[in-house]
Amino acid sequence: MKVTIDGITIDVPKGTTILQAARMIGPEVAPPTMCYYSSLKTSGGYCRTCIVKVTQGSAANPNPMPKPVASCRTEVMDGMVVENVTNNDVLEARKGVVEFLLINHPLDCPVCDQAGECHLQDLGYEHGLATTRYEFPRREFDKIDIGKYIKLHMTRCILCYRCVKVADQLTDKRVHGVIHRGDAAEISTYIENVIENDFSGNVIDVCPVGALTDKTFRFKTRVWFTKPVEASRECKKCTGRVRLWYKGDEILRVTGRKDQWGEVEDFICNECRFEKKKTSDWKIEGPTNVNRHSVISQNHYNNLNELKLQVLKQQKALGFIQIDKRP
C-alpha cells in the first residue's frame, strides 16, 4: 500500500500505522510521541502528541478525515495522504496538547534528573509556549519509594501508562498501576517498596519524564557531564547489552540501550542495572554514538575527523574563517 506523508510517498505493508510509516521515512516527518512504545503491546493513544491531519483517506475514498487523528493508532490505507509538519493546524493543535500536558507538570528541570534526556522537555521547546494560561493550583503528590531502587515523583507524571504496560508484559505480576480517576488519577502502589521483581528497573528507562528515577543515580550529576559507553556481559536473565554512564572512571548508572526514537532496544535485568557498577564487570564495546541535537553530545566525539568538523563549524560561525564568495 502507498501512503504519502508530507509530500513523501512510501510503500508499506498492510496493518502499518501512520506513525510507523512516518518513522520508515525518517525523523524529519515522524510525529513526536510520549506514550507510544513499539515493543509494548496496546501502547499509544493516550497523550495525543502524535496527531496528524489525513487530507485524503484513501484512493477509493479521497475525502479527508474531519479531525486530526492519533498516528500511532490509525492504520494506513492505500492512497492515503497525511500532513504533519507541513500543516499549520496540526502544529497549533500539538501546541495545545503540550500545554495540556504541562498544566500540572512542575517546571523543575534545574533539579530534575531527567533534564537533558527528557522527551517532554524537548517537546516543550519545539511545540510549547513560554507562558501558561492555567490559573489554578497544580496538583502535588509526596515522593514515595515504590521499590528498593526506584523513586516515584508522581507530581511529574503525565500518565503515559508505559510503566504499567512494562510491568504487565515484562514481569511475573504487576503490583502498581493507575488508581483513582479524573484529575485525581495517579500511578502508585498500595504498599511502599512493594516492587521487587528482576525487571522492575525498566520502568525507569521507559518513563519519558522524571517521574520514575534511579535512586542510585539521583542528584549525582547532570547527564551531559557523563560519558555514555556501549558494553555487554554474559547474563542468564537478560541479553546483557547495556549503556554505561561514566564520570571519570566511575560508572554512575547503567541503562538499556536506546534507539533513535528513545526506545529501549533490549530490556535489562536489575542485576545488570543496579549491581554491576565496576568496569571489570563489563566488556566495553565503544563510545555511544550520541545524536548531535542532544545536549548529551557536548564534548563527546567518536573520532578526530568529527572533532575537526565541529571546530571548523564553530570558527565559521564566529567569523574566524572567511568564506570566499568569488565566482
Contents of the next structure:
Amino acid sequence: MKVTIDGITIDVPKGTTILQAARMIGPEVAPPTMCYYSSLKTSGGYCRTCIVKVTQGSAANPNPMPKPVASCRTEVMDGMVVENVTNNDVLEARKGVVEFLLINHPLDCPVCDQAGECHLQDLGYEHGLATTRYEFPRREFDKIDIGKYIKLHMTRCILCYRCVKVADQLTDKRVHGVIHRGDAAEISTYIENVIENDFSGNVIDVCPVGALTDKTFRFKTRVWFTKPVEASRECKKCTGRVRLWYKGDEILRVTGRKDQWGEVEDFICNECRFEKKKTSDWKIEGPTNVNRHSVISQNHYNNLNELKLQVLKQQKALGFIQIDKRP
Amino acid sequence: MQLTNRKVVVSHKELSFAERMYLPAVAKGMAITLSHLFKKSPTIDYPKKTRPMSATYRGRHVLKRDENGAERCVACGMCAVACPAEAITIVAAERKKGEEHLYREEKYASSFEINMLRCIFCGLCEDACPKEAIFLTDRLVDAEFEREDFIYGKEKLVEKIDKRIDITKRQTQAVLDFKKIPGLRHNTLFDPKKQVKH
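Now that you have shown the form predicted alone, what about the form predicted in complex with its partner chain?
Below is the whole assembly, all chains and molecules, this chain first.
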C-alpha cells in the first residue's frame, strides 16, 4: 500500500498504522507520542499527541477525513495522503493537546528525576507555550511506595496507561491499574498492594514523565551528569542487555536500552535493574551513542570531539578549510 | 626614528663640588616628599572605607532563603551545567518529614560547593537558576592563606537567617512580571497543609 506523509511516499504492508509508516520514513515526519509504545499491545489512543490530518482518505475515496486523527490508531489505506508537520492546523491542534497535558502537570522539573530525558519536557519545549493560562490549583497527591524499588508520584502522571499495559502484559498477576474516571482518574495498585514481579521495574522505563521513579536512583544526581554505557550480562530471566549510567566509577542506575523513539529494546528484570550496581557484574560493550543535541551529552568530551569533526566536515564541504602548510 | 622629545643624552662629565655635596638634590627630593603630605591620597583605607560599587556587581555568591527562611535551592544542577569554569559541585538529598521549615521543596542540596579560584564571576549560574536561589552580590571574596579555604560550602554561601542579603536590584523586569502570574506553584509559598488528596 502506498501512503504519502508530508509529501514523502512509502510502500507499507496492510495493517500498518500511519504512525508506524511515518516512523519508517524517519524522525523528521514521525509524530511525537506520549502513550503509544510499539512493544506493548493495545497501547496508544489516549494522549492525542500524535494527531495528523488525513487530506485524502484513500485512492478509492479521495475525500479528506473531517477531523485530525490519532495516527497510532489509524491504519493506512492505499493512496492515503497524510499531513503532519506541513499542516499548520495539526501543529495548532497539537499545541492545544500539549497545553491540556500540562494543565495538571506540576512545574517541578528542577526537582524531578526525569528532567533531561522527559518526553513531556521535549514536547512542551517544541510545541507548547512558555507560559500557562491555567490559574487554578493543580491536583496533588501524596507519594506512594510501590514495593521497595519504585516510587509513584501521581501528581506528575499524564495517564498514558503504558505502565498499566506493562503490568498487564509482562507480569503474571496484575495488581496495578487505573481507578476512578475522567478528571479523578489515577494510577494505583489495588489498596496499596506491592508489585512484586521480576519485570515490574519496567514501568519506570515506559513512564514518559517522572511519575514512576527508581528509588535506588532517586535524587542521586541529574541525568546529564551521568554517562551512559551499553553493557550486558548473563541473566536467566531476561536478555541482560542494559544501559548503565555512570558517575565517575559508580553505577548510579541501570535501565533498558532505549531506541531513537525512546522505547526500550528489551524489557529487563528487576535483578539486573536494581541489584547489579557493580562494574564487575557487567560486560561493558561501549559508550552509548548520545545525540549531540541531547542534554545528556553535556560535559562529555567524546561528544565534543564528535562536534569538532562535524564542524570540520562542514567546513570542508563549504570549501574554506585551511590547509596546514607546516612541514 | 625619534618618537618623543624626552630623550636625554647621558653625559659623563665630572660633577662639580656643589653637585658632589648633593645638598640641592636632597632638598629637592624632600620638597617632593613633603608636598605629598598636602595632596589628596589616591588610595583609600580599605577595608574601613570602600569605593562605591554597582548594585549589579558580580561578586561573591549568595544562596537565598525564602520568606519563611527555608532554603530555595532544590539542587537541580542547572547552575553546575551552565558554569563554564565547572566551579560548582552539588550533592542532592531528599527532605525528610519535619524539615519543611528548612528546605522549601522536597529536594535540597545537602552539599553546595563553589570553588572561588575556578569561578570567573560570569553570572551564568544566576541566569540559569529556575528557583531564584543563587545570586551574585556586590560583596568581594576574602583573601585566604590556603587554597582549600576558597572552596565555599553552604556555611559560607547560604545567607544568614538574621542577616538577609538584598538582591531585589538584580532582578530584571521579566522576572518580576513572571512572579506576578497567579496560580504558578513556583510563585506560591509551599504549604504542606494545603496538599490536596484525591
